[in-house]
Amino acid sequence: MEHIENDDKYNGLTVNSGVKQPPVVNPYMKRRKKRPLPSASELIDGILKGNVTMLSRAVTLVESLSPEHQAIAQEVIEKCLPYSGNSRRIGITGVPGAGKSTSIDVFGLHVLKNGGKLAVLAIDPSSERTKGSILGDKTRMEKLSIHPDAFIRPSPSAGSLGGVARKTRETIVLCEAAGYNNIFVETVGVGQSETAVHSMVDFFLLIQLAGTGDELQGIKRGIMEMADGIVINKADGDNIDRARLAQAQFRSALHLFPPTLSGWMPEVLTYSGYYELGIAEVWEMIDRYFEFVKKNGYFEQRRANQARYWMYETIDEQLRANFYRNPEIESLLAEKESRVLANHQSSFTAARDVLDRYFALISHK
């Protein structure tokens, strides 16, 4: 390309034509081929053999929103179901900062000393604004994350707790079929996540802290009634006396609640996750609980109730999805929302109109 600046009258000023720009992508780099999607039979075979790669790929399909992936995932779950149910499912919750991940690290290592395998399913908090998650549980479980018999799978909650809870329960089935006889489910520790996790585990462990202010603030009726065991973390150094005081307060509070359905009286223990003190005692309490509920028949009853609960939860979820995905309902919702915001119609009559239209649509199918 000629430049006017190269004219003779602009002596002494020269503009070069430039160099040819290299391609953006390295021409010597070989493009990686996308791995083909494994079939359901390949996944099932791999899971039953304890193949961690196949288990991870199956869990990814379970978490996927793609209809194609969901079809494969549901077939895998159905075929793995007869091989599931033979594990101890333990839910672990507590306020942020209570040391859940550190505790899981040391609890898990204690369990693995006795043989067997451990799967840790951690629901990671997601940003409501960006829907992003740090998924940093593995960084806080330093020893477990490199243990050959441990499988750690963080799942982003992404603002849809019900969906993640259902997928976590399906993941439990896959992990059990892969030979993991101990399952830990860690909650985000806020909101309704405890209720969701309580509905899929055999034992619900509540981690509390002492020395952080008013200990009675930790005594919340809903969460206390769900707990099968309460453990007070960071009972070490100068905090030992405060931990023991909190232990006495929690024990007194438990007597104010009605008896549990299992007949088990929740125990309150102290321990230190960081210094690994009192870990064996916590696990002995969990052993006593399982012995107690298996003897009185509550173990099977609780699992049956959970299976029934998740059947109805899945029905509710599918009905909601079918309702909101309907194109006619989608446009009607936008119209009714505008009318409600403009004060031309009440929220209740607008909802009734939309539902009436939906029922009319499905009745003509």
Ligand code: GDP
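All of these numbers come straight from a predicted model, not from anything done at the bench. Residue numbers count along the first chain shown, from 1. The term rigid core refers to the maximal set of C-alpha atoms that superpose within 1.5 Å between the two forms. Compared with the form predicted in complex with the ligand:
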Given for the second form:
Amino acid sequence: MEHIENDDKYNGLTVNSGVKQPPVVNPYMKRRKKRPLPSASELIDGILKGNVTMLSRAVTLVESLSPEHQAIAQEVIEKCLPYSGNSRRIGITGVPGAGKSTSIDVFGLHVLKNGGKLAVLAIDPSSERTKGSILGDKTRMEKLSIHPDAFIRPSPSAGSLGGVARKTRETIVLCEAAGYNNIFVETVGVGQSETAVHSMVDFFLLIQLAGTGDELQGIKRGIMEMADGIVINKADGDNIDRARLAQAQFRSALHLFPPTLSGWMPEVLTYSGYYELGIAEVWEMIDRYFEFVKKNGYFEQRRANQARYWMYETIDEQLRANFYRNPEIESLLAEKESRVLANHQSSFTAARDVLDRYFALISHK
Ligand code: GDP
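Shown: the form predicted on its own; wanted: the form predicted in complex with the ligand:
Below: every chain and molecule of the assembly, starting with the one above.
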């Protein structure tokens, strides 16, 4: 091919030919020995004794895509299930910069003052381990990350939201079996992930900031409806008045919503995570909520609904994965897609053809 930059008359930037790369990056680098896989019973034993290393290794298997790892993970989860459930599961959301990690650090220390253990998990479908996760990063929770009774785990790496959320839900079971009686699940308040977190926690806390007066427009109605408590952070210094104003606005907005299923009226409080003001009050609200829903039976009902939800969610997810990962379906899909785009076939008959082929394929198995 002719390149204009190779012409003598060309005055612009030219491209030099590159340097030949050596075939091996580092010939002296030794292959790392693989650690042998722990057995399911070793992991279960360790988890039930509260061994953090075993817990972490089990969570790694839960997050792994390898069928061999999954088989062990599923056995561990099944055996841990009878020992799980005895915790307060609290979801925490807020837009980036709302102060989630600062707040989780102080909320966590507050909770741990009464003894017990705390696990902080995260759901961040955009994160990939290699790029560093936005949420659940140890460096973001300075005090908690060195606390002996806190277990912090970043979000499972990127994948479908359903997949990432399911792994977190399974990790909750393992943490509870290991004696963690407080579970925080953090998510970034920008989209669908709140729904996923809401479907695995007992209490959903929405962290907000006081803004210019029109902050109510900035948050999705759906998220506010999910909240059991709204807390306005950074109520410190000359921001206190604005935080109080936002509090009043949120309170009146909440009155416009239909009553919640639990019968609980979501509360709106102000606090400062950074200056540690109003932390006890936020926690007293959460205590009140648990007392309320345990008394009226909603606590059990919500957990039962969630268990059902996750059963169907998992079926959905695995069906989809099985369908889309089938090589024959993959090529048929590509073919049908181009037919549909070229107007040679309708979307509906194309979909029906692909599904018919899939059903035929699996019924011959
Ligand atoms: P995240 O992205 O939601 O996890 O937010 P961070 O916890 O990282 O906080 C974002 C910024 O807000 C940081 O610079 C914090 O120091 C600051 N911040 C967090 N909480 C408070 C607070 O209560 N008051 C004030 N003034 N700043 C805060």
